[in-house]
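Below you'll find only one chain, the form predicted alone, shown as structure tokens.
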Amino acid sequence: MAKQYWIGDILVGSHDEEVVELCGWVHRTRGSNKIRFLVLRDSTGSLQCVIKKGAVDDECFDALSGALIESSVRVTGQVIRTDREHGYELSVSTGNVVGAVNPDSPFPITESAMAEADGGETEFLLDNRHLYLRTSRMTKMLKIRSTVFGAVHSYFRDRDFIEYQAPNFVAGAVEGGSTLFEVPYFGKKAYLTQSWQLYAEAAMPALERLYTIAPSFRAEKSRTRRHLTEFWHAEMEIAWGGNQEVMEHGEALVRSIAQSLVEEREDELSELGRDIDMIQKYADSKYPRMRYDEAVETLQSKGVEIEWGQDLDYSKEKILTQDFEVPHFLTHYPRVAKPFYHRPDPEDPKYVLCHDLLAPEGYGEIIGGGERTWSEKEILERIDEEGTPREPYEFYIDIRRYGGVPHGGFGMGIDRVCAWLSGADHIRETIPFPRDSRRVTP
């Protein structure tokens, strides 16, 4: 009885001559009605079956012959080594239809559709997202994403950091109550949490080094290339550690997320056009420090209408890293422009000890953390000014009146550095099903 293989083992060159079994999907198929090549493909790559009459019963012939695109096989055959596309090909001695696809409703992701979409996504092609799972392009970028996924996990153990998780269901808001997903929770009024931080907060105490990966939502009718209104959260939490310590952190995880790819996808990369001597300089690097004073004086030299105290959006964020080779932090925000949480600076209040960590070719903020106000009179001071209500915070309130100590953390969006590491047009490449303000299906 054959053994069955990936195709992906059959490529690499050690199963010369060898009979196996292979079992996948039909990529493409041609031929005559004495022999047939169907391109049969698996999550490991795909490989040329060469389906010969006489070779095979007829029954098996007329069979494989009339397997139609996404059809799912079986089939048994000697691996021969050829000098054509894939280097090995399969001379089919028998096999099976396993799955078949209805002639009357064929496979509708075809060449001209993917043409139509040149790299990107049309509405056909998100409307029909679980079937163009199966392409190539998103094969490659859901193994990307499951590499940065494993290289995040990876940093965080290897330093002892322990992985804890949050609520989704939360009283009040952490980057703001107009992104707020507001749900009815039997006759009380709840929302889908935007950030793991204040529940982090309080685990800090308890467990000094933490970590997540959770989903976080924010309601946000951006349309931009880059925001979804449901996306994955990689944060962290420091007991005893700065801003400064937080930077080091976050500039360290991204420089090992870079690393691993370049080690484990180059393949991958590769084959969707990105250059793999530029991920190796972003993991090699260091990344500069730039104050948001000095940002705020560049954007304003190359003619952005911006005012000292404004946040920094997309656009501004575009202008401003397309003159970025590696990443670089921004720090120092005005304290008007960020949330009670962020703590002000000791040595100027007027300033916030926080950053963002903004990619190159234009993709922008990626990290956003700083070190937390841990005091209760700064904390109410901060809830305060802002006419926050105080009530939904009590428990986070809470945490400074029991051995408040200085701690900081971050949020990087994962969906963003899988864009921007895989050279994605849009943000919705990069994960299976996206969710942004039109669409909420399939």
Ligand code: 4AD
The other form holds:
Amino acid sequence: MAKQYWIGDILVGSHDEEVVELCGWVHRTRGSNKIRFLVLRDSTGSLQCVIKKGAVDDECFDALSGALIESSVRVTGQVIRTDREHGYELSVSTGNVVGAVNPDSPFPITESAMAEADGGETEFLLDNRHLYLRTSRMTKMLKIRSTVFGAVHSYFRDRDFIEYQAPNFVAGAVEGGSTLFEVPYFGKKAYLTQSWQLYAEAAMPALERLYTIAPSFRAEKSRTRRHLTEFWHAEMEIAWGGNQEVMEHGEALVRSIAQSLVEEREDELSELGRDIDMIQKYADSKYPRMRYDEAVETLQSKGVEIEWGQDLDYSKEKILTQDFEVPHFLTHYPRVAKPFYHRPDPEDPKYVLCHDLLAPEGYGEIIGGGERTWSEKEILERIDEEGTPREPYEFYIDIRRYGGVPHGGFGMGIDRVCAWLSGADHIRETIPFPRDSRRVTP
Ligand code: 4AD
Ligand code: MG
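Now show the form predicted together with the ligand, given that the preceding structure was the form predicted alone.
Next comes the full complex, this chain leading.
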């Protein structure tokens, strides 16, 4: 029996002339009633299989000739070098259809539906997301996403961070009440967490360097190009560190993600139209720091209406970052613009010691973080001035009553990083089953 290989193994040229078995899905077929050309796809690539009447038995010829697009098949044959599209083809000696497609309901994601879809944006493709996942564009996105997740784990684990899990059902907001998802909880109310942070701070005196990759939830009512209601959040927290140290980690993490993509996903990125030199630049450059006030002045000089004290929304970040060649940190936001946990700057308490990292090319915020308010007195002052009830945060205040230390951390939206580095128009393109205000299906 012939040995089974991935198509990718064949395409690198190490099985020339060998008789092999391949398993996959029918991507395209054409030909006559004497010779059929079947392009087979698996997760590693695609290859043309040539099925000649007479070279295979009639039953096999009829079965493979009749296989509809996206049927699964198993074929055996000899690997032949060609000067056609894939460089190799398979001269089939036998094969069969494993999972047939019913001719009454052919695979709905046709090339014309894709052409209209402009990057997966039509409702039709979103309704058929479970089938759209196997298209070449989504396959590339999912591989890029996997590399990004791997790079985040490697970055933190290589530096002795401990992976730590927080609950997803919580009693209070982290990032303000307006985007909280409320869930009935046995006669009481609970919320889906917006961030791992507050519970990570509880473990900060135990572990000192901790991180996670977990989903976070935000009831974002409007559908935008960069908001999901369920997104994947890489977060970290360190003891004995302030805004500067945390920013250094954020910069180094993003650079190492870009480097991993260049090393592992050059083909996928190029096929999506990304300029690899630009991604390499994101991996090699220092990321400049700019204060919030300077960003406001820059925006005002571009004619954007913005008042001091407002957080920057997407439309403003888009304008600000359009001319950036590399990501930039914005630091020292006004205290009124940020939640209670941000530490006021001792040198000028109108501001907090925080940062957002804004990706270039108009993508905007990918990281939010900073130094935490860490004494009991300061945290109570911040909670009260925000008008937030103390009760859900008693545990959080307690952490400051027993050996509080300076500490800080950040959260990075993984889906946003994937969108930026892959050049996607919309965050939805980067996640298998996107969730937004109008969609929890499929
Ligand atoms: O800036 P945010 O709200 O900060 C926090 O949640 C902090 N508690 C993090 C921390 O310090 N540990 O969110 C962090 C990042 C944003 O910069 C953005 O990249 C991403 O999370 N993000 C979203 N991504 C997709 N869809 C949404 N609705 C998002 N909201 C935030
Ligand atoms: Mg933010």
